[in-house]
Amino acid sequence: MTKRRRRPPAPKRTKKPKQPKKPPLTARTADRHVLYQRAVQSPEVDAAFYARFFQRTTGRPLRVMREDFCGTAVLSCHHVRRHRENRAIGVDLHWPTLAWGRIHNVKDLLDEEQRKRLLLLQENVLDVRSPKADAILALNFSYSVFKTRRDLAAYVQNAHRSLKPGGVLFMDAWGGPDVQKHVVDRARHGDFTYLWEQRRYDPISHEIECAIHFEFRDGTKMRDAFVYEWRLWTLAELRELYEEAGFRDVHVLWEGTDSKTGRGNGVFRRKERGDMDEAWIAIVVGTKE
């Protein structure tokens, strides 16, 4: 007969101390800066994206990032985290939004060490130059405040001569029949609901007036949170000014479509012909020689 080990006596099992439960948000209570970075935005998905692009297609890591129209900064700060040697470069002209970035995000890095590799310029993205950068990234469609050719096409010019050689300049894109109506798409994220907006498309100056809102499970609502009166550019008019200001390798990446949900998927392909989707979203992107 074997005799059988002893278990070691069992750590006596203290209760956790119950956490307090956030109260639920509301109109009220809500923070549309918060809502705005948890429902549209997903900076750690995009840094690695676009990190693993640029290394791909140039053969170095990305290091210097410019964030242009960067608002709270979320991405450049997730930049900054990915590697200890990569710098971020923030530009966006209204002060208030910086600020916040700089209260909310900033002081979520890891130490002084990083907080000394972002930069945050309250400036106008016509103006910057300097630092040079790797790559530029004008997301969110943010471009689309420049109305005029002419504008845009000083926004391109000045990109290309903000990049090293080598560098990479990326903007987002989106159009389809859909983006030409008055729609509303709402989207839940746990206890709010996202709402995005297409109030108003003019198809002879192709200007549109977008919106988001916000719903609480209280039945309150944050109205106009955030307002866009843009313009909206074609794929082939950002090529143009692509090639007009120098980049090299001009082309599109495409976003394709889950075949469940009819949605984007998330995933961007190097294509030289568009789908006829009711809806996309693409990204140009060019090189500098």
Ligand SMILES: C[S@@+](CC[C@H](N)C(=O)[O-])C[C@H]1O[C@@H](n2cnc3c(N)ncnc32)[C@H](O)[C@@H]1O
Given for the second form:
Amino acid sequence: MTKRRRRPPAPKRTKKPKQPKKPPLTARTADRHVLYQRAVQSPEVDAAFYARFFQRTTGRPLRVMREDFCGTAVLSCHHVRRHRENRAIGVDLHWPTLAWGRIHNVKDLLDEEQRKRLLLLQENVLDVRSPKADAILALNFSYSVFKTRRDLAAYVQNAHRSLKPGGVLFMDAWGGPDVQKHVVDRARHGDFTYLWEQRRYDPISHEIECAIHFEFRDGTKMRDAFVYEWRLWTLAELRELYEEAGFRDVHVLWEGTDSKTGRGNGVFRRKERGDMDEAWIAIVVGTKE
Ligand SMILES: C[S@@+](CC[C@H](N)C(=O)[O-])C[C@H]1O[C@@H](n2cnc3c(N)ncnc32)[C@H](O)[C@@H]1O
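Pass me the form predicted together with the ligand as well; I've looked at the form predicted on its own already.
The complete assembly is shown below, putting the previous chain first.
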């Protein structure tokens, strides 16, 4: 999506280690999930961010994290790796994506003991209520698949029921006038280019269609690697739904702006009033009584 990867620079090496030469990526050889994870997600940074925020605001460590719409569950894996008492529950409807996550992320990132602390459920997020979680994360706007207020309300209510007392729900959100335009954003990621296309927006229903494409150095293209048919929800609607579901201390963390680039800087702070940015990202937070 529009989030850019935030990854610390690799340590400088004096001598280049010998590595088998990888064949160049092409549309035929590339794996769309690998490209998505490299271009869109920052699971280590995100796992650290939510753990730190939870500890700071609740005074206790984030131990049981549920990742709704988990896809390949890479964030869940990183949460489990952070501490020997951490547990993660990843929920996703799509069996092939979960299977990809098991084969690649779970196998590569977790040892045997850590795997026991990860539970992957092939379920609808509307149906899962246990095990109860300290925090539920619905990231990269995935809840936007719910196109009616009734469906999104059911999701927020179910999340509320699935949390332990004092548990926290995090849902990220995006918006601004730029989001309602036909735009194709491009970002180079080493041996491939990531393209985010906003290709249709209906001001009446707020339905929006977006797609991710990838391009390679040999000129080949992977069009429509991922396509999203969503509703664009506003922060005001999300806040109301949280409050109606019984969350308290409902608030918004607003991303700051990098003064040099004019783009998001990855620093999220609680704000009562947002800025008139062309495009913004925010996180809605609420606590279960
Ligand atoms: C955009 S991907 C999110 C991947 C990853 N969590 C991220 O942050 O980038 C959305 C995922 O939501 C899943 N999904 C859509 N509707 C769902 C539902 N009702 N219940 C569970 N998973 C759902 C899809 O299968 C897909 O893997």
